[in-house]
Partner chain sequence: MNERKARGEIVKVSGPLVVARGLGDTRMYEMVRVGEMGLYGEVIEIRGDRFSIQVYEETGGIGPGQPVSPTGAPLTVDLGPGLIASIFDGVQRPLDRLKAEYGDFVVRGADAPSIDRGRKWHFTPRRKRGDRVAAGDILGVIPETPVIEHRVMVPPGWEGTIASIAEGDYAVEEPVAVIGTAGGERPLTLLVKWPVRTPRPVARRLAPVEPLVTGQRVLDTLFPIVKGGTACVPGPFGSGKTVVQHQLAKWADADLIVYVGCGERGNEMTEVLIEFPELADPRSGRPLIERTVLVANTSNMPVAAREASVFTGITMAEYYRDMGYSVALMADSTSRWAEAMREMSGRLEEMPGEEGFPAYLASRLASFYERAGRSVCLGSDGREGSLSVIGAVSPPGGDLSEPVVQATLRVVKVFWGLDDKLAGQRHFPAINWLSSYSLYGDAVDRTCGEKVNRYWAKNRQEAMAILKREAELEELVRLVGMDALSAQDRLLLEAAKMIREDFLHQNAYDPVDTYTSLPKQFRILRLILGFYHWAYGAIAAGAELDEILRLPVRDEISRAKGVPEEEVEALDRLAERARAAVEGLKPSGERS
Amino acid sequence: MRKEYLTVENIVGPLMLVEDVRGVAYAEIAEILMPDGSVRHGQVLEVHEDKALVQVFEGTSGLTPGAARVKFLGKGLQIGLSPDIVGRMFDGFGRTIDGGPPVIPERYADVNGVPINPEARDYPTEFIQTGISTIDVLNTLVRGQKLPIFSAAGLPHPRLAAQIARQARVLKTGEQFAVVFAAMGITFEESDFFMREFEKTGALERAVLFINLANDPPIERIAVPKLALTAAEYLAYELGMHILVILTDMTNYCEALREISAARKEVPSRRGYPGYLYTDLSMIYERAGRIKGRGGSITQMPILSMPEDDKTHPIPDLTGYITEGQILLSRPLFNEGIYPPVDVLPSLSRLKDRGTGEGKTREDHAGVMNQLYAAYARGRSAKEIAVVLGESALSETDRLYVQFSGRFEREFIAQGEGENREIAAALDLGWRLLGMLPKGELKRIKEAYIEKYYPGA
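The form predicted alone - chain by itself:
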């Protein structure tokens, strides 16, 4: 029988201080029994001597010192796990919210997992097809990789996240694949959009959803990615499945961290965020990967909206240090009506070379990728020169590149929200665009592939 404490000494915002406690641990879950008989829950944020600082999930409204009884449960936040979690929706505490019956767990797991030991990591080498050309061809996602999407306020990252969740798959037949989708701090409209999209398209049958709304407690927002990753680790490393984890929006997660840090009166670091922001993010991102000797894998696509479109903001800045590249969304492309507005030139997948080539995508993939990138970069550069000096300053070849860059944006980058392009179709489209250029300009593709794939060859 756990001891109950009547020693709530102080209450500030969502925090309460409990004194004269014994045997209480960091991150332990507490039950707060209210005078009216209702029960609230909290989590220990800090322990010092005989004092415990508790964050109350449901808020401290109506709580008064000395009137509430606090019982520490001797365990951290847990989630019940079984194969039946696939196809279900959960809230930030791991409770079902889809109207279905409760999941009967085979076991419970503490959500405070640990990053994969670098010694145990297996190198990511296998291609994941998202059906989006700018990712599959130019910034290839590899199984076990951490590839974030850097967006900004007003850009269509929720739509892009839903599209990736619907379309992503591994190309090998017989591979069990599922998506764990975690949404943090979203509006009711966004939540309704995600739920309808998953149900309407049938993607829910191979997905696990965790939904946290903007008006839910900040401490719940912090728990959501940990719940999602604990579920992903179970499916990947115990059931042998290949899991794509999509976390949106990590900026809301970091804002919750900052809010709790301020309530604890911690010394702030850059832009008011806690000094441990880098460590906290790494504890989430580094839970993705492949483990030697195990069949399953976890691939991560965190999505974050950059405050004020600032790439140097602490959240995208620190995320870039931890992950293996980034997909950057462009406001100018979005303003031109291009979806998805992926800014190809600053985007990067550091592991793309490991997931492309014969037996994975297609033999000509690397050459087409490099040539498209180079041609688009030259076309953009020539367009900028024409703005300053006029088109008469451009050579005939440069004018071709300007035309290429325009068609590349309209035909290759742009694709329908419901359009799922196979990798072979995306490469063929790349070749059709490269057909605008003379063969002599294709200096990044092997001659044998030019003879085989060049339009009209």
Given for the second form:
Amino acid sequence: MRKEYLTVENIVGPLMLVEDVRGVAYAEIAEILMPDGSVRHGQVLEVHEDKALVQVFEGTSGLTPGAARVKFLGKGLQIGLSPDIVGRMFDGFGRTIDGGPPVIPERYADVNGVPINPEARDYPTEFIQTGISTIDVLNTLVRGQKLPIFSAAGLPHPRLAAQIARQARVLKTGEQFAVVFAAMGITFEESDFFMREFEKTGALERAVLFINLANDPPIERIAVPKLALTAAEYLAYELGMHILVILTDMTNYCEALREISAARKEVPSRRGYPGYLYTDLSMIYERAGRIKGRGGSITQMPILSMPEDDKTHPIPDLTGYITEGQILLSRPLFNEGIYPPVDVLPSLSRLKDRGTGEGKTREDHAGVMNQLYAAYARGRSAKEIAVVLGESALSETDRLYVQFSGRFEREFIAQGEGENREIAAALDLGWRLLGMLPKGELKRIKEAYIEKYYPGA
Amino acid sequence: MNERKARGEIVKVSGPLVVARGLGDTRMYEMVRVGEMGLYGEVIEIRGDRFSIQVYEETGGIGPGQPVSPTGAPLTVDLGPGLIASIFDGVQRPLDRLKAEYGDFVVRGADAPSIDRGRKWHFTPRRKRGDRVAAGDILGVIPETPVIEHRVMVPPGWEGTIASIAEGDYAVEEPVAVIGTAGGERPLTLLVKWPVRTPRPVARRLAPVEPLVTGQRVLDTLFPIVKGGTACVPGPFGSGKTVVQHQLAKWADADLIVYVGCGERGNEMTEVLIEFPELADPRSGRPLIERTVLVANTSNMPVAAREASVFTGITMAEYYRDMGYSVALMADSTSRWAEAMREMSGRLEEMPGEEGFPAYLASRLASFYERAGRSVCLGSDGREGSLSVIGAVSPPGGDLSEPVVQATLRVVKVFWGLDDKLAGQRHFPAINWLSSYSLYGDAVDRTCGEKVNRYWAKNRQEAMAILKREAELEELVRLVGMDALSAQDRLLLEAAKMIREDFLHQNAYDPVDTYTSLPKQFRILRLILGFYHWAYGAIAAGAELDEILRLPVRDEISRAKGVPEEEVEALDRLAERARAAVEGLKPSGERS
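Complement to the form predicted alone: the form predicted together with its partner chain:
The next block holds the full complex; its first chain is the one shown before.
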């Protein structure tokens, strides 16, 4: 029988200080028995002699020093795992909330995970076709990658993420695929949108959902990505499934982290976020990957909203330093009615070079990608000059580039929400647009491919 | 390590920081074993009887009352044959052997000797019995890899007469020689230990002069680094820091590379592990891994070990420098290292400096970079070694005014500023030619003027002048439009564009373009500048600019960087063709 403490001393924000404890360890989980018989959970953030600082997942409202009984469980936060978790829905503490029976676990796993030995990692090279040209051609996603969507309030990131989850496939068949979906502090409507999307395509039966809505306790959000990734690791590395993890919205997660940091009176770094935000985020994002000799993979697609559309805000900034690229959504494009409004120039996939080319996509892929980028960048800057000085100030070639970039936005970037463009078709479309430019302008493509693919060649 | 009796007790645990009491005479920076699991930690603060310890592994499950025991030694690394081609974590645990013993994940408490204790190495003596030797003298050699000869040195502080020495196969802990010193006979093993926070001594330091050739055109030609120099590569995410670092690790003409992945992506280290055994060193033709030591403390590995990783790396680098090699160390990224310091400092409740970084940030960074240099090594043969350090910096939001960049710029001599805009235009390496600088330019001009071509410096200066003028003209074009420019100015803009696109732009993933030798760099740039001069002359003689720009030979110039190294002479013939084509456009009376 574990000891119960009645010695809650201070309560500050989401934290409480328990005194006169013995044998309590760092990161241990505590159960808090409320006077009305309900149970809350907490985790030890710091132990100092006989004092334990506990963060309460469900929040501290209604807690009174002296009235709550605290029991330390002698273990860290764990999740029960079994193949039956597929198709189920859990809350931010890992309890089922879909009305079904509880999952009977085969085993428990610590949610913090253990870093993959770099020596054991397998480099991601398998091309994932999402059917979205701005991703497939320009920012190629590969299995085991972590590629976030940088979005902002009012932009259609849920639609894009759902379309990717619906269309993503590897040019091989017969593999087990599942989605792990972690919602942190999003609205009911947004979560409901994803549910309906998954349901429509039958993905719900092969999805594991962890839901913490905007009105759920914010501190619970801290555990959600860790629970989700522990489930994903189990499915990928033990059951050999290919997992796409969607984490939305990471901004809410970081804000919960900041709340705890502020309550602990830690020295803040940028914008009040704790100095360890980078380390904390990397413990989440680095759990994507593949392991040599194991069948499965974890591909991560975190979604975050940039406050004030600002890419240099600490959350997108630190995320970009950890993830292998980013898909940036653009408000001006969205306002022009272009879906998906992917801002091509600052978007990037770092692993594209290993996932593209002959045998994976097509031999001319790299050249087409670089040329489209360069041409679009030139068209855009020429357009800016034209805005100031008028179209007449442009050279003939620059005018061609302006036309090119306009068509590129309307025909290449834009596509229907239900449109699943095959990679070959997308590359051909790229060539049709590049055909607007004289051959001599195509400096980023090998001559042999220009001969082969240039329209009319 | 001699275990002492003192046994402390944990009083506080807060993340990677553990406070203990009762550790008696344990010293600053001494290693201790923490908790029932015996996790390694290092003492970083002592206040009376309270010892603050940074722990190199996750501290979940550790609590007050658990034991702490000192090891009696500071954080040291193993030095000896077997380091090359290995991959270590931040405290020099060998990741390949950890994988073999503990599986695919780095679990807590995992431990294995850094250097394989069982492997035998063939030792050939270079000195004989009765020779008088002092610190740094080479006693014998071991073929560590086909490209690196491991030189077994008399450790710093030793002096005496060789009592015995013999050729044979030895494991690293077996003595290969016995030295009779003033303090008695001391056996000398291949394995030596060295505390990571103490620089290894040299006889004398020298000013660095010889260029470190990287094969990257923008670096070698415009902003060169020298053997023994220091450089930093700051840039926002996505600007290509890691690709630059990888390119340097692949192609820099150092004898040995130490690559420290400090708080960065796991997949990037995997990429190195996959590529380096396959890629051949352009000079020796052997796999690059045979001259590479890897330290990988990825961002999700414990933060305290990240703090130690750069010291672990540089100590190994110094060890090979002491043998007389030119060593280059890449640290990616020093910002993550600084952040690890900030995290520990915050947990120690120290008074913060700028942006929460500790007040000693600048001095720590300086003491790290200052371990670079060209020096005369210890030992009677007066051999020279060099250690170049190239640190990536990841400033938040790409803001170069932040403390880590600013503190770094005060100590490094070369600044390769990566630019978000260039990266957005897919101009790689996205090194901004207007803001970057190298303080080694003069030294390199002298050397390259002798070794490559006497016009090396002139070429470089002219290219820089054109690029600077381009920036000014672009301002003007933005205001008044292209039409307002003279034909000469428009030609200059075209020349600048050629320099940017046909020379500075370099594709790291193209098998030919990824590396360019100095003679080829010189030829391409001379070709472009030549074209500019001839065209300038032709315009003065009445030729039309637009006709010059339409010349098909320009396409050939733009593909000059794709000419294989063996065929560089083709570039001279191309220059002749270009000249003839341009001159052919002069109005007939003017042709020479």
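In this text, the rigid core denotes the largest set of C-alpha atoms whose superposition between the two forms falls within 1.5 Å. Keep in mind that what you see is a predicted model, and the values were worked out from it rather than measured. Positions refer to the first chain, counted from 1.
Aligning on the core only, does the CA of residue 73 end up 2 angstroms or more away between the two forms?
Superposed on the core, residue 73 moves its C-alpha less than 2 Å between the two forms.
Taking the rigid core as reference, does the Cα of residue 285 move 2 Å or more between the two forms?
No.
Superposing on the rigid core, is the CA of residue 310 displaced by 2 Å or more between the two forms?
No, shifts by less than 2 Å.
Keeping the rigid core fixed, work out how far the Cα of residue 395 travels between the two forms, to one decimal in Å.
So the C-alpha of this residue moves 5.0 Å.
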